[in-house]
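Just one chain follows, in the form predicted alone, and it is written as structure tokens.
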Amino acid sequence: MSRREGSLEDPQTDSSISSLPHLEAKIHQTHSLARLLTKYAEQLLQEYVQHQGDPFGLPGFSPPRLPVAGLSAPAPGHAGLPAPERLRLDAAALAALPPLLDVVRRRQAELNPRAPRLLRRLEDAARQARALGAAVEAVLAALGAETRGPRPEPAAAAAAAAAAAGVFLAKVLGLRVCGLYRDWVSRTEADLGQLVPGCPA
């Protein structure tokens, strides 16, 4: 991941003609990274559910949709926004996810200390979200689009909510965060796919 991430941060040249292949390379690399992380995010969600016990994973189980401080699911109208605006929203969500995933990992370390693979996946997901977010920011910079300032980290509020919640609600909150990670990585893949020539949207 780190090698791929590093390759996305090369300085952009001033010439628009010479920078076109550079921009296309950034978009291709970032799209490939997002596609790979979409698979990892789905695996993380499945692994998470497997370790929560009943009623998680049972057919027909519908957990309450707890709000997550500082982060929501992609809006229904997201796909209709201009490409730079979509990518800015993607980057902001990816920046908000790592501290949330860290909170979930710490809570799961208490609830499932004998699930090292799940804990490792959560740790990896936080690192991967940072890498993809940095790559999307690099694409925005290459497109000449301004990126917005950092959002306040929701980790403190999420940590307080997780600590105050009972075991069931803490598990539901973790499920929600893992689901949001999958949704935003998948959304980022789709948004970048629209910029890749010959790639289905």
Given for the second form:
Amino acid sequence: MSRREGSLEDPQTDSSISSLPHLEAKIHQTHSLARLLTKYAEQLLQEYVQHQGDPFGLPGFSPPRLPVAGLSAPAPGHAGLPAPERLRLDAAALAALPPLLDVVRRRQAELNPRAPRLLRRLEDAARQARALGAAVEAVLAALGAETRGPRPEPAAAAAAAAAAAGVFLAKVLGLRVCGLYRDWVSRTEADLGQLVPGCPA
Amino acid sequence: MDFTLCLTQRSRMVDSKRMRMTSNFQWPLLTFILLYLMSQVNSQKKGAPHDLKCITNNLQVWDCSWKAPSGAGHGTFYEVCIENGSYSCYPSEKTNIKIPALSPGDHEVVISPLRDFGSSISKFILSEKNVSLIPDTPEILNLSADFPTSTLHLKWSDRGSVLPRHSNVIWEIKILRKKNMEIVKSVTHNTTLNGKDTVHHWSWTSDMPLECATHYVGIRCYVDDTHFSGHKEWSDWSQLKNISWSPDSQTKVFPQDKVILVGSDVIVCCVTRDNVSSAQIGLTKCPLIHLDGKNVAIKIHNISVSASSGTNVVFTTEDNIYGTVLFAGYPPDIPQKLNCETYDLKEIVCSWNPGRPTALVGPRVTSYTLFESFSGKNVRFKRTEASTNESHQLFFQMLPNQEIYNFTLNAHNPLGQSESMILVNITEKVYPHSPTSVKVKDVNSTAVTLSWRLPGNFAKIKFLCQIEINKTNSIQELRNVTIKGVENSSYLVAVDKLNPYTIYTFRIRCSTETFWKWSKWSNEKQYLTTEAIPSKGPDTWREWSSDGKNLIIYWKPLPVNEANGKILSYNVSCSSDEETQSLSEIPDPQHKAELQLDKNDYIISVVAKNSVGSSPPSKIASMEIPNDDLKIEQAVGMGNGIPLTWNYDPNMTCDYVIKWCNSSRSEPCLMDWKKVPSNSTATVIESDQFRPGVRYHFFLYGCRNQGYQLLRSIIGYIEELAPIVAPNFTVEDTSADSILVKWEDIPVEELRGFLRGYLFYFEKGERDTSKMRSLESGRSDVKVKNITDISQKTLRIADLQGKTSYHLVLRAYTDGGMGPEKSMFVVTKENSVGLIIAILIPVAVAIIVGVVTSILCYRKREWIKETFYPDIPNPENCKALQFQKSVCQGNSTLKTLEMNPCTPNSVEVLETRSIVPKIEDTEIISPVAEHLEDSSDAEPENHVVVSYCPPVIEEEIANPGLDEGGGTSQVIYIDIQSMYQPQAKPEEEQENDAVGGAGYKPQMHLPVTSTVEDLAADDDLEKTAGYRPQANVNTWNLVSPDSPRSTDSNSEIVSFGSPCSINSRQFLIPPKDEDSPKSNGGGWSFTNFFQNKPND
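The structure above corresponds to the form predicted alone; please give the structure of the form predicted in complex with its partner chain next.
Let's see the whole complex now, leading with the same chain.
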């Protein structure tokens, strides 16, 4: 896991290579990472819910989907967009997620200081989202699509403000962020899957 | 204004007059006047001012009012005259007047309406008791709210300057909630007036968050002046002030993130503009309490401890969920086991146990502050999220020149605080670190120096240190040393009384002299002390070789504590008066030397050498003093050794030596020896080489000046075992009633103990049966002989039965147990005399019986014959059945009688004895014959009617003509054999013998001889299936009736002579040799016996 992440954390170094086999390998590799992270994201969500107390995690409990500034859920029409556009959206979302996950981790460190696995998963998730986002950017570059430059991170400030409002809101926000993380990683996996030869979309 | 001035002047007058009155008043006169006035008042009640009432709010001015007389006009003036020592009058346009407070006592008050002629004056008696003290209505200066804590803060002034003297004031404060003003709290608050206006504060924490509903506060007071004798009343309620929260557009739940005590009740509300459908805490739904507007609340009773992330309270509206988190926990427990000590007198470590977990973490976790009161310094505990029960520690830097520290540990969390204190003299609470850098240095072979480091500034104290000294195979030793503490942390001590050339393991721990705690042990340090000269010479023994020419000198390696180093070599020397021989530098592993010496007396000296020097010589004399009175004794060991004892012998001037060897080894053998002081009379010989079941030979030598004398010779076992082999035994002699058994000794190696005897078992039994059974099972049929005389090597077993198989078992035993068994089967010889007698007696009896029977039968033969064997006609006399002899004799191939078919007829047979040849066919038994016999019952004469039906012969016959003429004729064979049956057989046996049943009936049983029997057996089926040829006459063999076969009960039916056809009533093969007993009349039978008798 760590080796794969390590190889993907600095994908820009390979972006200049545009040979087709290399592109396919990169897509395949990024897709594999996304698939793995999808599984981890699901585990993170479960772990998160488990530590927030009832009624979090109960089947009928659906807290309000707090708006997170700078990050929205994958739109319904996402699948209809061209592949580069989809990947651009994926990369943008993945870039916005790490600071949000960090805010959630900090708040959870206060609420659940004796839940090291949850805290480790949150920390890993931020790192993994960053790595996957960079890998997607590398794929975009290899595809010849325009990649957006570094963007501000308003989400973090917004999340921090929301978290400061109260513990309950912070819990809900954390749940929302974990859900968004899962959704975007899953979306990225699906989008990359369409680019992988022989892989069902 | 004028009134006021006037009132003031009159008041002064009243005061001066009151003073005078109090001094000059005459009580009887006053009483009279009072009664008079009262009567006047009563008489003028109507049409006069009445209902005089006085109140005061400051005890200085009385506000008196009255009711105007009926009919009094609007512009009525009054003059109020008060007798208060003097008589003061006050005009008034109203029906009230404020007058200065009157002195205690009754005062006459006269109220006269002016310019109202219809009215009369009124007189009242007024005293302080008739005055009511009603304070002014208080005013709330300020009402504020601390919403996060749901606390109201009330501020008001007591207006203490109004009242002339100090008084207690009771304030009543009421809290009202919601728009319908539900009183939720009413409290009283006591203050004291001090003559100044004082602002008071009062706070109240609401159980319901203040955001949930509007809260109103009102206040009133009651002046409790102890000197005022009038009626005291509550003031009016102040104007209500309220606190309300201005909600923004967002729905919110209150309280937010509140920390509450476990078990308390809490109200949570939702301030919303939407309809709340439900509320729940965790999983539990709660009933809604409706507040103003659409706000709702729930009340949680006895809340349980929260999880780490708090307890969620959630309100659900139609389209959203709102919530808050409560943290139910405990206030900090009193820090337990607070202890402060130092490792190095530089830093104090205070540790404690937090006690009961608070269930609060993160920002709500308990914080600790350690405060030192003498220095005024404190340190705070850095929050950790370690496990709750883990001991906490705080480090406090020691202060110069301060030994006594008074620590207070304060624990604080949102629910409360607690503290724990400890006063320590830190020099008595030193828990040193583990000593490090332990080093050992030589002083000499028995002393070393130990040095180590103990970090810390211990210049002012002394250490008590323990040095643990471990030596291989030795008990560990602890030595205590006291050392003065130093600043540079280096310590050094000398350790003496060690052994040379010994590996020691040292380790150290220290505490202060005023003991508090031992430090942990330092790491072990191993050290080998230097060598010293061996302290003793080796233990020496000598043996003469078997030929007596050489003296073999043995010595034992020196033990480590005597060798004092590595033994490099030995020097051996033998000296006598005449000569000295020596062997030098015998290398260490060798512990034996051989010197060729004559039998002179020598003194042998052995010296061990190591790198430092030589040991003192070990000497031993070579001479052996003979001892003629020597017996070999036995001994058995106990446990691991063999005890030996001997009598004290004053002649033994040096020591005793016990040497031993394995008895199976050849001489000279020496396993080991042991020297015992000369004053000893017993010892236990122990050796790791001893093995159970092995015989050892021990020799006890006594030492005299000249040499050693063998005193005792002992064989023994460290432990006896059972023999591993059985004695080898043989049967030496066997008779009809006895067996002589002889066995051999068991070799010593296999005996494994002192032989105590043999056990001999015997019983009747064959090899295959008794072998399976154990003879030791205590069966009654097993006889046992215990042979305890171990010199006995034979045993005769008598009283046995002749020609009987006996099972013999022999086993040896020692005190260690029974050895294995060896068994044998022996058959005793036959008893010939008895056998002879057993044979002869039955034979003689049989002969006698036979003779007697014969005599009797002979004498009664006529009667017997008439009775049992009357004469019967001979069928051969029947002409019709007579055949030519030539037919049977001439043509051997003709086997059957050829007859033409004929109808059955009757033949009368007449007895013609003279014609009939002598053929004993009187016992013809056939179906036909039986039938005839049955018929003869009706005709008792000797007339026999034979029904004859020629049968059809189904056989291949050489004569075709006969074959043709055969047609369907049948031959019936009748068992002629039965005529010669020597013994009567049961009927059923006869039937069984009639093989073939209803079909073909053989004329005889062919297996007459063994050869024929075999053939018959082979062709049995074949022969019973069809016609049986009669022509194989060669196989026929006449058997003598007295042959063994004839008497064999199992033998088959035997026929004599030739088979014959019953059709012909003749033997088909007539006897050729009439002289032969085989053919003579069919052999031996009772009938023959009787029939032949007359001829005799």
